[in-house]
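Take a look at this single chain, the form predicted alone, given in structure tokens.
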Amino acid sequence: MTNETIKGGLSRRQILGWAGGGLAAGLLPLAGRADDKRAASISSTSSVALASTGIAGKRVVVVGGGMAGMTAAKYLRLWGGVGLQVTLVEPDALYTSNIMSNLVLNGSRTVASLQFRRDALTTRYGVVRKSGRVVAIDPLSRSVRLADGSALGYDRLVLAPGVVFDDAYGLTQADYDTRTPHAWSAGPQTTLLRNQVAAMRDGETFVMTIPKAPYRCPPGPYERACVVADYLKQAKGRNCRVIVLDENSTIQAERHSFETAFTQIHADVVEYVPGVSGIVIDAASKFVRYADALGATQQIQAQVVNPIVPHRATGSAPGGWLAQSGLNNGLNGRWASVNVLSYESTAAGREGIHVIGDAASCGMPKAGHVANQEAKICADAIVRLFSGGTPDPQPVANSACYSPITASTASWLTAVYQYDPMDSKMKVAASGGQTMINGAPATATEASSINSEHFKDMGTWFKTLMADTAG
């Protein structure tokens, strides 16, 4: 299938790339910032000319208005045409963005300012959007059902239903949303944690966990650890101690920076402490206690208690929906596996199933703007698929990603993952496309430096993003 042209003379293959870090500032429309009254509304009064594809009478339902849902649902109307049919499923009336949110525990961002609707999927693309919660799929029948009894037939399904949250640590749902919250998804307990943070004295401790990967990001642990700093100091008092146990070996992610935060910016405050485990949490008395990397006990007092705990797409655990459809087939049933041309499920009997963006195992991060270029590539496949071709066999993404270190300076991290037909997986590639490196994998590529220009930089490519996904 060709690479039709769309509005401005660019191809598909144009837009798969989009929304990197201020590669895009300029083409596409910008994401108003909502004040504490309203939630954004991403817009534009230009018309979209929808792709002419010859499909007709083709139905596809995508479950999940998140980054993943929100992209895939606006590129399939707008790649495939007024022909397919597509419905997004969402429970929820607006999407609050977790980039960004670390920036409400400092103040200087709300949740309402993070918070977007989707009216323009159905004003500008058309796409029929239905307000319900899956609770079982028929792959046979081909069909979802809702909690409301209602089922939707479809030809294509793409499922992007985000995570959930383990009980850990000794901690349950309850103590995450009133006494301990992970505020790993942006909304009522990042209030409360704000709260938290913002109730502490001079001498007090804040202790925050980091899972094992893979996890979910943004939120962005270490640039939280940074941000909560950051306000401790100016706010509080340079007496205060941010600790953080991290389950892994080592920092997952822009190592150069956040170790530079953690050893010259934020040394005064900042503890990282990796290679922890058998993490136990008191919520009621915020008694934290962990075996350090030697395996020694050690345990702390904490004022306020941040655990990011492990997680799983949602569905996945036993007896849930995507777990009885068969789907959870990825790192001990805690993702779906899934055909990275394609984002097609893997499991056995489950063609015409996609999965995208948090709950998928692909190789790629569980970030907002890796779901954005999935839900692409996904969309792009489906469309061919529909068309009588075949996925596209080289799909690229990029990913970039911009992280706070203090109230007005950021650094930042990009890639470029190519498919490598060697072993199926979409892999970092450097400028001119290889994945290996002298022997060694090609890394991502990390700024040079922490200061406030990117800081800026950082507003422009999430306004971006957000149009992108959703204007």
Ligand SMILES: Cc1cc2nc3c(=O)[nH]c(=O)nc-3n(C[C@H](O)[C@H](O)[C@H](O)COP(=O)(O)OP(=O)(O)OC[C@H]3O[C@@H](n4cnc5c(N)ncnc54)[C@H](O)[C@@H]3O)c2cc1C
The other form holds:
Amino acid sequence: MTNETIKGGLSRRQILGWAGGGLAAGLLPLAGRADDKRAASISSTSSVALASTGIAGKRVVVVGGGMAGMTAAKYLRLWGGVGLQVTLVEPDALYTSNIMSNLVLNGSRTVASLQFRRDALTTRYGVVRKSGRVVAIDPLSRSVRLADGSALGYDRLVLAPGVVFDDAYGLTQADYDTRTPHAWSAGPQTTLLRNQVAAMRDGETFVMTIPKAPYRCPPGPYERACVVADYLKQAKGRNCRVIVLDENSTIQAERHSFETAFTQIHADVVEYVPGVSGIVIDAASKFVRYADALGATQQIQAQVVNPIVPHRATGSAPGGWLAQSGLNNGLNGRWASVNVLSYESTAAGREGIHVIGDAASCGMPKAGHVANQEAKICADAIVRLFSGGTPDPQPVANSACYSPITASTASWLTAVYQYDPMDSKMKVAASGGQTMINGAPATATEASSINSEHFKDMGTWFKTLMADTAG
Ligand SMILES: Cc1cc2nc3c(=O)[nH]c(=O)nc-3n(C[C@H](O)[C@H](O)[C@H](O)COP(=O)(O)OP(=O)(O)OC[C@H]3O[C@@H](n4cnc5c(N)ncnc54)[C@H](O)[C@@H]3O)c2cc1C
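Since the structure above is the form predicted alone, I would like to see how the form predicted together with this ligand looks, so please show that one next.
Below is the whole assembly, all chains and molecules, this chain first.
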């Protein structure tokens, strides 16, 4: 068996292309709706027979067990084989998926139904799991320090720590936790926001804000506006308002679907306001002030405020552990710039440190499906490097995203990205591989209609992606 194949003769490129392609389904959702039980029943604790690839005595530490980190840990073992020791460092016992978490807001999902164990990474692939939080990196001795004072040495380090949220618009972290939740990292804030929305009465106003791109999940805020508008119409009456204050000048993803949703399906409830600036929010009174696109000051008395505040790579704030290592060298120190052939940091002297998922600045959207793809490209590159080779010079990635528009309908967006050696970037490619069509960049493809079939497909896509990520 060569480095390019795993059991059954599948190439790494084939598996990468499947992008959540249902290889195995050992990832257990803890609780949930009836259809979640299927995932539990097809889970397995049997061990995968790992190949002997010729790699021996190498150690990779993966920091962060979210979408990117879980995928990286799994595929490093699967492709690197028995001689590659992989340790996953993660503080939380369970992973709570952000994907589908907008459906908690209309009561059709619970946060518990979005929680997953990481057991299969250990039982199937032999990933060593270490409970803890990384607080420092020493690139010279090639080790990371954890909050409990312990240290882990590595030959290569993969950072997948996700994002943290700024204090913004006059709000603090305590406000997010208790009064004005961003709920942009699924968990207790999602439940708080659900309870606030459920307590609204007919005629009341929900205000949400969207930060300037790049932010986590480009279609996610517009999707949330639709789900909340639909719920309020159905449950409270037709006089509620959902006001979307967007710091961007236009809808950032699935423009056709969301314009249809805002101007037709939810036109009676949603008011979309692009190009806003100077947002100030009073957490106690729920009073929101902002400047509109023409610079005129506007104000709204809301009952529920959902500020999706600006965010950045975890540890990248001044003094943070990522910043102290100089790894926050992308976009005003907020993200980590990487070489997209390997996801190795482009910061000087930081060879052997890779950054994947939302924390990375790589030209592709910050999304769970994309995080899964980045992790596979990174794992493939590390395995090739340990084997004395070089990273694949022509990586391809894909992304799919479903957006619920009502409680039973959805739209979707999909794109294939391929490496453009002219400017060392991943770019959207049309079918046939062209990144330029008639002189304009190729674009992602979105659903031509919003319907219940897409909603059903969304459930299948989610299960498959989660199974591929850590099952
Ligand atoms: C409402 C919403 C809907 C979304 N819908 C979609 C969708 O439909 N499709 C899609 O593709 N994407 C979607 N996303 C985006 C997706 O959830 C993220 O892009 C994805 O989770 C990013 O993966 P990640 O691994 O980079 O970060 P995360 O999944 O956030 O994982 C980061 C992990 O790092 C750990 N960590 C942090 N700091 C440390 C440390 N110091 N030491 C050790 N561990 C640490 C955290 O505990 C966490 O487990 C959505 C997001 C939201 C908010």
